[in-house]
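Have a look below at one chain only, the form predicted alone, in structure tokens format.
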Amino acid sequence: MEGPIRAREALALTLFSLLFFLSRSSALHDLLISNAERRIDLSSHIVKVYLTLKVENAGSSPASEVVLAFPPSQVDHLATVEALATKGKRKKTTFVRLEVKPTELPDAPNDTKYFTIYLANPLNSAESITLEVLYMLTHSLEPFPAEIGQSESQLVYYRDSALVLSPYHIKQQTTFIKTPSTKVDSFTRVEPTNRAGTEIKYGPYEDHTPYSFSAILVHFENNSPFAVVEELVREVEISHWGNLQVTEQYKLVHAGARHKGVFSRVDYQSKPSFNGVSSFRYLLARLPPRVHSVYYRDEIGNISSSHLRTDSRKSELEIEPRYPLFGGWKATFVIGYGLPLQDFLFESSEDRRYVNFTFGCPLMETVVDKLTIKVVLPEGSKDPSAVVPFPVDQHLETKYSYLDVVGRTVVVLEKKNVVPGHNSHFQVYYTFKPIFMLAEPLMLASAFFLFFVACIAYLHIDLSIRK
């Protein structure tokens, strides 16, 4: 009996999961683009490009979502995906944004990756929205030549297509490239094809079926900083007694072209617009405001070649290795800071209490391939949860510090791929006693009691073998 109730059940499952293929591959076949505007940005090594498309309902069925195409070699690259919704004209114009989640199609063709788009309501036949897509792309740029010397240039390759990706069928497209400067070596021509300063137009091209590619090759010189960090151990102490401490571990590489021969430092310094122009010999973080108690140092020491600016806003820290960085080149290094626990620390109802601080790493235009946040909560602190606004790995820890007797909680959040677009602020809630602040200097007054006990003790006792 067991086994046809199995053979039901299994039957049933797959005819629900035929039902919704179908469902969603007639949905994307009722939809269609009617222009479609690529703007892709190559000024530095994080590759962004702005998608405007604007899609029409040609069914008869409301449609609730919209579906982005990626090939496979770009999505191991992708950080992260972007939509808005446009709404109103000219100076009325708002915008929405939208929820965007990665998907599953069956018979994807050449591995092709998706990303739906949910639309905030439901899109009737015959109507027509237009949406806003930013995506970012790392280690997207290749260097060709792989190395250079110290007097060359660098060169990248940068490889994509000159139609959009789409399953959709699109009437109209145009795509733009922008290249940090007019030294373009070379670029594939997909006709009509243009190019003006900084920028090539492809197209506009007419009336493409789901799918079309046509792939394109731009050579061209970017000797912006290459600054990739390899790995960020970011931890976030936190005390009640007002102070907020952060301790940012780095380990720093140059993902450009990688520098052969001998470096000269008199060259360098003498001729810096000839020699090393694609390396770097300092860093801009963005601090919070109200920063104090700056630290920067390496395995040798204390790094005193550093610069911090303050205001009520914010606060800007230049940071410079001991060497300039060319390609290939590393650097290890740590940054430490406090700040005032009130302007991060806030209660929410049922008598938590919740930190706010900002994801991401503060280098500006760097990429992290691997960012793990530590937010090491008071001891006491029970019933730990993080709010992220893009997925993360979460998991508890364990650490003790000084006087501690169970531990302090840590709640340690992991991603990769992390740019700029990820520095949004996240929360972590917990709820704590404010008895347990009276724990350490409890324990410090009984210890100095007990010793003062002891040396009273020791005074008033005789201890000599004489009668």
Given for the second form:
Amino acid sequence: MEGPIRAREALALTLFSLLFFLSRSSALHDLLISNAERRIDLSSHIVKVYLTLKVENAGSSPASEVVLAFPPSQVDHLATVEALATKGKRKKTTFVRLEVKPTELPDAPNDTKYFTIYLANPLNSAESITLEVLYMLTHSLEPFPAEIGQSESQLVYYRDSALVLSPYHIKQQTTFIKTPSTKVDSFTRVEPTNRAGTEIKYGPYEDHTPYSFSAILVHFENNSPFAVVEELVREVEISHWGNLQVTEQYKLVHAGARHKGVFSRVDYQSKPSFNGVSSFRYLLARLPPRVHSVYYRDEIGNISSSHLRTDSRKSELEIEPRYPLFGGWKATFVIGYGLPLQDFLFESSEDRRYVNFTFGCPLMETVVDKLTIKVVLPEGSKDPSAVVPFPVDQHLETKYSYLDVVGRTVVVLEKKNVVPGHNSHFQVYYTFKPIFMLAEPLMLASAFFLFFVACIAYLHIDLSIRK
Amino acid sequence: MAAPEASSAAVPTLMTNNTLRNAFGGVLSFFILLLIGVLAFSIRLFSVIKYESVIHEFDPYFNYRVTQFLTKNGIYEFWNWFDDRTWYPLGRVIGGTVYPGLTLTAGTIWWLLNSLNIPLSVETVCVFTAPIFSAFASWATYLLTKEVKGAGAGLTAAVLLAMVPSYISRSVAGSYDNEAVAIFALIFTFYLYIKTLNTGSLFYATLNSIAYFYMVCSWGGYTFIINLIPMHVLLCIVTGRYSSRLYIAYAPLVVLGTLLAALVPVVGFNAVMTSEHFASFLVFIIIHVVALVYYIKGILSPKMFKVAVTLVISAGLAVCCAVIAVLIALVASSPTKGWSGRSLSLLDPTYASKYIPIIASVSEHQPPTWPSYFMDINVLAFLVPAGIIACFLPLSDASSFVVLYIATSVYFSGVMVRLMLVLAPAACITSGIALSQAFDVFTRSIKFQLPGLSSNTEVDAGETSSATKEAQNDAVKTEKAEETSKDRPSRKSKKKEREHVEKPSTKTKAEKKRLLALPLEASVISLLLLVFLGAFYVVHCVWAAAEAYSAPSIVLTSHSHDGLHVFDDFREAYAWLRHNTDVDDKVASWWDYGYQTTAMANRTVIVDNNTWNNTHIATVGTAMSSPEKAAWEIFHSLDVKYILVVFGGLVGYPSDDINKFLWMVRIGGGVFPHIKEPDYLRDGQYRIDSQATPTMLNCLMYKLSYYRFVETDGKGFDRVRRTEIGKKYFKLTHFEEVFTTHHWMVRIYKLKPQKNRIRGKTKKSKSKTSSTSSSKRSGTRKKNPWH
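Given the form predicted alone above, produce the structure of the same protein in the form predicted in complex with the partner chain.
Time for the whole complex; same chain goes first.
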């Protein structure tokens, strides 16, 4: 197994270095990375990569940007890239969050994609800075075998490079890969390579030229729930009478190795340790505190298996789909709950209010392929604007709900490939005059009044033709 | 309760006092009716509160699915809807085979709410349609009984109907079935008929036809109306109560009603072609003859009339013979003698069990037991005779109708437990009359016996107004009728005049009544007893609504020492099918689960609860009762991919497929004679333990139900049959288990694909098979009806 991989990797190496020599032109390469340490966490189905880079400015002019490079196969699955700059030493270290943006570079070899980290202070010549980069990859573990029976456990492939892909020269680098268990079927060796317990260590490697690449393949057991929400629509409806109603529609799928052949309840119930280890029965949703009127149902009625635990800081809803989810099995359901409005709605200025709510999916450790958040503003609100800490697609809709005449403005936010790392707050600002709250009660009252007047009139008017 | 709307202008001195009383009574009865509506609605919400807002049972799921289609695609698509997800590969024309009343009603409500921007889901509207219509039904009962015996009886009857258990059983929230709206339509049609009969107004007659049309749209039980009303008309004619009001009440109903009924696709030409409707046409002819006779009698002198009678009778006899001959020929030409199976089993209770197992296999088509009468109408059963007697004092056209209604519905309810529902309104009306009359008598007695309660004249006035209430009501009505129709029959007007004569002499009548009054103690005690009876009824109804009739039957619960257990296996299985099988896969199961599978799992089924094609059901029954190989062939030929069986042996759910299995054998054997019921019975006993017959132990149903069951407890103890199963360890060769729910209540199997032929084997046996193949195929042909 390792033979062909080695060959391929050697080929890739030469190819990359060739390209590198051809394209050595931009000002990028005044920087160099003196030390790179990468920790890849493969324990769940979301791959988390912690990259610590020590960047040095070897050029003469100050540099304010650091560029990260990703192979095209990873970019499609890249959910978040975050970067922190480290300040101070040892115990006094503080972190400063830095801005990261995808960028295009003119002469990218092999469709390499780039993210630029904008440093807070330009890096002067001969100075160095330590950057902590965290990025998450989804759908990057490929089940192999792709179909497994009920009693088998799930094995997956993870593909990456033993060397950190970078447009800079890297003096020294190490990569640690953490697997969920000690069961690792095979992994590519790029000497020096060590394996101890649940950790595989690649490196240290010295002095690698830019765009060095060395493909590796890890085949290991991963039975963590591969819970993927294919589509999630969250609707947040604001009522100025004091309630915030949230409705979440899930399309859940087990994205691991497909279940094959029989499903035997007898085996599943009597031997839980051997059977269906890669399947999952429970999911945990973390809801805001003071949640009330929680429901959990699907298109054919209430699902009776859920537990809600509330305390003053958070609420946890443990939900159980109607059936245990094996690889490839799907389920849809709806979770709805009400929240007290004062926890989420704030006034910013005269008649200007904003709602502050969490982006992302309340389910723990799940990937959302497509997330749509609809913030339904009360009827009569104007000038909506959303503030989201990361790029999302936005547009406006109109929704008609209880006795609406002009309809409610809906701010729709859409984002693909959402991981728990996106669970940060976003704000929607809008203008609302409180008098609009009275519109519907007044309308109802006048309708009833007219009805009674009509009744009185009917009773007092003689409609007969013949007197 | 006695007389909130006592209408009397007989004593002019009390005119102002009476208008006040009228106004007060009117407002009071309005609010009482409002409360009755609230009661009728809210007593049916137990199912939503105790369980959830969900559609119940089997048929409602079909109606729900149809409503969904209607709201999504509109009315024209609905009429043309050919449903290919059921009765595969035949399909079913839904628009032409369904009574559309319920769906159209719920669809209209939904559309109305949504156009007002009230975003209720179709499901919510469907769940609450039945409670809303039961409120309407109790108001209709009020109107009907008021026409018969005055407002007091009307209110009593409305209260009784609002919570009669028999009706609750069919109209709890979620029980989205035709009966939910049909009972309202039935009572309202009867009300309009009585109203027309009392007023002789063509306006009400037209309304009556429209109400009848709505009833035809809603439920096959409309034949009850179209037979009962002619019976009543005939009764009136025979007892010499013919009047022009009767003619106006009946003739437009038949003409307009039949035309309208023929507009409903599912009825169509049945409205004139089937025997169920012939009675109405016959009476239509009779009433015209009678009308003609009365007319001729009016214009001819008695002598001439006699001559005319002899002439007409001789000619009429000849015509009648011809008509009867034509009728008989028509009836004889139709295959079932013009009667549908269900109707025939109404007339001859043993018909179904003798000839049509598929009708007999439905539990609601069985005759009821005595306890079920007590369960479903409770104390009304004892009040009904009293009510009938009250209807005879005095007997009017309207009260004779009530008597006829109760008599026929008692008979029908005795035939089929489902028709208890038709009995319930009749029982409520008669009991309401009985209770109201009893209260009337007792309170009057107390009033007279209590000294110094009020001044004498007032007592007299109140007494007169209540005592002669019905009589006066009658009189008022007749007065009204007189305004509209001058040519009233002499008998009626005589009666009315008699009453008019009596009215001024209320004092003397009151004296008479005073003598007739009951002793004080007896009245008080009887009143108390009546109140107790009513209280008992209320307690029973609330219990029935809360405990007996509110379970949705797709979710089962059981109470054990460690709390409430929920068995949600059906929906677990349906949800699994919905999400984890291909959208065009065919699922075979016994027909009971057809509607639910199409509605909840959205998968194509082979047979469903519509049971219109007996052969198809028999095919599934045959497959279930065949050994594995033969069953696989049948299912494979039907393109089936999954088989769903319901199995209650692990948790003790008694209405599972093993308990229904004998019906499958019977229905299957009815069409494919190689399935014989005795093969499955040991000494006439149905058993699945070690004494069971080998045919039984090898049939597909047994195998699919008990596959690997022994591994749960090591013995294979069936908690429903309370025995260990006969064959414990066996393997499936042509099927594989793909899903079993948490409590094993639903098990889903997949047909294994056909095995590849091994080349060497086929070559070797090629010469052999070529010679034997023809005989083999003919052998399988016998077993497999689809080859």
